[in-house]
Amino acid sequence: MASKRWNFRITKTRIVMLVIFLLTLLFMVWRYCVGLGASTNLNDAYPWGLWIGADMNVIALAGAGFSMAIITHVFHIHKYEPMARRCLLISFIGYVLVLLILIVEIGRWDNFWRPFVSPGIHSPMFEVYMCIVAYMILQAIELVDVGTEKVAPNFNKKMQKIMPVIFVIACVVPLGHQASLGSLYLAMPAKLDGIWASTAMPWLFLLSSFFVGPAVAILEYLWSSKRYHMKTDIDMLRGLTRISACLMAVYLVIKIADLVVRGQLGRIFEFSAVSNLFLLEICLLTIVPIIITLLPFGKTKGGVMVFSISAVCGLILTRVNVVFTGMHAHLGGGYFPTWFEIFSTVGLFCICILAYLYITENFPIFYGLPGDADGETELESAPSGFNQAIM
C-alpha cells in the first residue's frame, strides 16, 4: 500500500519560483487596474500577441494526453500505460495554465458562464470552448481516479465500474478542439500568409498535437527518470519515436500535396523570412526526427532525446508561424511583448511546475515502471531520488 505520508521538498528553486508566482499575483491586479493598453504593446491592429501564441502552444504540447491515452486505451498498446499518467496530469496543468492565462488577458472573464446559456453554435471558438470544458472535467474525473487511489481505496474500486467510459469520451473529446485551433484560421484566410492558409489546417493542427504527444512523453520520462533516479527503458521509448515517425511521415505527405494543389510549393524556396521559418519548422517537427528513427543513433537515449526535442521545438514553431509569421504582413507594424507580459507568463508557469512536482511527489503518478521489481508503484520507492531533486 502507498505511503500516506505528504512530501513537498522546499528548495532555493522553489522558493524563487513561488515569489516570481506571488509576484505575478500583483501584476495581475495592477493589470486589471491599468487596462491592456497600458500594461501590453497589443493594439488594435496587433490584437493577439505572447499570450495568444503561449496559449495555442501550451494546448498543442497538452496533446500528450489524448493522443498517449488513445494508444493505450484504444489501441490497447499497454507497455505505455503508465506514461499515459503522466501525459494525463501534464496535460491537465496544461490546460489550468491555458486558464489562468486567459484571466490575464481578457477583460470580463467573469463572464465564462455565459456560453452556457447563449451558445455560438456557428462559431469555431464556442466548440473550442465548450470541448476544452468537457475535456477538463473528464481530466479531473481521470486525476481523482488517481488520487484516490493513495487517500480513499475503497472509492477508487467502485470509480473502476466507470472509468472505461470517461477514457474513451476523453479520448474523443480533444479531437474537436485540437481541430477547431486551425478551423479559426479559415475566418480570415485574407489575412494569412498563403504558405499556410489552408483548409487543412484544422487537420493539420490535430494530427501534429497527436504525433508530438509521444515526444512530450519522452522528455518528461527522460526528465523524471534522471532526477529521480529509476530506470530508464530505451527500448519503450524507442517503440514510440517509431509511432510517432510513422504520423509524421503522413503528415508531411499531406502538407506537401496541399502546397501543390494551392500552387503554393515554389513559394517555400523564396529563402525570404517567412518561407525560410515555414522551411524550419518542417524540418524540426518532420525530417529530422524521422531521419533520427533511421539511424543507429535513434536506438540510444541521446537520439530519442533529440528526436523529441526536434518534435516539440518544431510543434512551437508552427503555432508561432501561423500566430505571428503568418499574419505579421497583414496585420501592420511590428510587436513585442512588454516585460509584463513576459514575466507574468513566466510566474504563471512557474505555479504550474510547483504543481507539478508537489502532485508526482505525493501520489503514484509513475506507478508501474520498468524496474519496480517488488510490484509496488514507483512513488513508495521515489522518496530517496525526491530528496536529492534540486527542483
Second form
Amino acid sequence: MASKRWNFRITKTRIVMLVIFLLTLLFMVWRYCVGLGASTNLNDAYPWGLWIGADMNVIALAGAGFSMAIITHVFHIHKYEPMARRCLLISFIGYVLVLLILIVEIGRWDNFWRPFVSPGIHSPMFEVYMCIVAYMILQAIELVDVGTEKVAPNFNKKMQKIMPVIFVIACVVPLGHQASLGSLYLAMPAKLDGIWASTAMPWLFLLSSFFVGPAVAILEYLWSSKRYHMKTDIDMLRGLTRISACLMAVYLVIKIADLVVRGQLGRIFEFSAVSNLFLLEICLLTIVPIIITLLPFGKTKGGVMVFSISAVCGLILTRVNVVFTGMHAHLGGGYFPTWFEIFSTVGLFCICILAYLYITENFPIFYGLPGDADGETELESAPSGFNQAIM
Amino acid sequence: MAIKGVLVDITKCVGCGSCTVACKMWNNQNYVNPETKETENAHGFEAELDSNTWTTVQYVKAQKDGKEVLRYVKRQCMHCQDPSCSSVCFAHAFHQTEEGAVQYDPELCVGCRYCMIACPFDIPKYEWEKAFPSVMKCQFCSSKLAQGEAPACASVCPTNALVFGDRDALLAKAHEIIAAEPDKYVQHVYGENEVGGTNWLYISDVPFGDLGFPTNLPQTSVPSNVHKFTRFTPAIFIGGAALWSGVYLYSSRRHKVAEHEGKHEEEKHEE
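Structure of the form predicted together with its partner chain (previous: the form predicted alone):
Now the complete complex, all chains and molecules, led by this one.
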C-alpha cells in the first residue's frame, strides 16, 4: 500500500492530453520568438481575442470557489460542505489556467511584475490583477490546509487557528476582481453596444459569477461521481440549484430594470444578430434554469444537469457577448483565432485537467461525500490515494 | 506652464503630407508598413496609422452642398485632457507632461493592450511583428514642447492648417474663425468637449462624422466614468469583510447553540 501512496493512473486520454500540453510548450517557445503578429490573428483593430475571452470566462466560472466557500464557510450551511473543497480546487486550478493563458497573451511577459512597483491604481485591470494574486495566495493556504490533513496532522492542527480568518478574507477578495472585470468595459462607453454598456456591469458580472458557481460545482460533482462510481446526493444538488435560481431571478430583474432605465429595452427585440445573441444569453443564464427549478423535472438528476449546463453556457455567452458581439460593430473587420491561439488554449486546459485528476486522486478532496461510509467507493477504478483519504 | 495644443483647420489642408514626413524624420521612422513590409506614403486614401506611422493625412471623399469634395484629415493622438489610455493602464506606463502631452513609457508596459481597446479614437498601435513589442503612438514631440517649440508636424505645415499654441488661446481663436464664417464652417470645435476635451482641436466645413471622427463620444471624461465604480473599491472590501464576518460569527454561534441546546437547557434548569 505504501508504494501506492502517490498514484496516477495512466490512460490513453491522459497521454493524449499530456502530448497536447507538451506540444503547446514547444509552440509557446516559437510564439516568444516570432511575436504575436505571426502567431495570432490579433491586430490593431482587434487587440483582444480568444485568449482574453477565455480568461474572462475561466475567471467567472472559477467563481465557483468563492460562491461555495461563502455558502459553506460563511453561512455555515453544512449540507453543502462536500462541495466546498472540490470547488476550492477547481477554482484554484482555474486561476492557474488564467495566469498560464496570460503569460502567452501579454506582449511583454518579462514585465509582468511592473504593476507591483509602478501601480496604475485607477485601472480596473490593476484591481483584477491584485485581487487575483491575493486570492490565489489565500487559496494556496486553504489547499495547504487540505494537503497537510493527511501528511502532517500536527501542523494542520495549528493551521486551524488561522483558517476561519483565511476563509472569510478569501470570500471578500473575489468580490473585487469579479466586479472589476465588469468595469473593464466601462472605459469604452462609445464602443460597446448599448445593450451591455451599463454602469451596472460590475454588479451584474459579480452576481452572475456567484450564482453560476453552484452550476459549475454540480457539473464537476456529477462528473466525478460517475468517474468514481459514487452515489449522488440529488437533494443537496437540488438545494444548490434553488439558491442559484433565486439569485438568477434577482439578476434578471436588475438586468431588465437596467435596460428600461437606459431606454434600451426596445433594442432587444430588434431580432438582429446582436439582439438574438442577447436573448439567447439571458434565456440560458436565467430564464431556462429558473423554469427548470420550478418544474418537477428540476428534482431529477437530469433536471439538475440541464440546469447547470444551461447556466454555464449562458455565462460563457454573457462574457463572449461583451468581448466580441457588443464590440464587433465598432471594431469592424473580422477576427478569427489562429490554430495556435486555439491549440494553446486547449493545451493549457489539458494540463489543468491532468493536475486536477492527479490532486483529486491523491488528496482528500472528496471529503464527506455520500457513499464514503458504505464503502461503495472501494471499486477497482477508485484510486488508492482516494481510498486512503477516506479511511 | 500652459497646456499646449494644435488647431487643425481642415479647410486649409491641401493634403501635401509634409507633416507626416516631418513626423517620420523627427521620430526616426521609415516608410515600411510593418505588416505588409511594403513602402508606402503616410498620406493618401489608404493611409492608416500603425506602429511605424504616428500621423497620417487621410484623403476622405465627402458631400458638401450636393457635390462630392475631397478633404484631407490629419490623424494622430488627440492628447486628451483626461486620457483613457493613461487611466486604464495598470502599470502606469502613460503620463501627461506639464504641456499636456500624453507620454508612453515602454519600460513599464506589460503589453495587455487595454489602452488600445480603451482609446476613444483608436490611436495606440502595437508592434505585432516584434518579440518584445511596445505600444506606439504620437508623443506630441514632448522634448520639443518642453523647449517651447512646436511639434515637428505643425512646424512644417505650409498652409497654416496646423497652428500650434496655448490650448485656451487656440480654442478662443477657433470659435472666432467659425463664428466669422458661419456659412462655411460647421459650428463645432471638435475636441473642445469630446471625452472631456482634447489638446488637439479641429474645425471643418464638412460634418465631422463624414470625415471619420467618432461623433457618439461622451462629452465628459471617460476615466471619471470608470472612477464612478473604482471609488467603491474600499467600500466593497470593508463592507464585504464586515458582512461576511458578521454572518460568519452569527451562523457559527447559531450552530453551536443548536448543538449544545440540550446542555444549555440543563444549565438553565440548574439555575
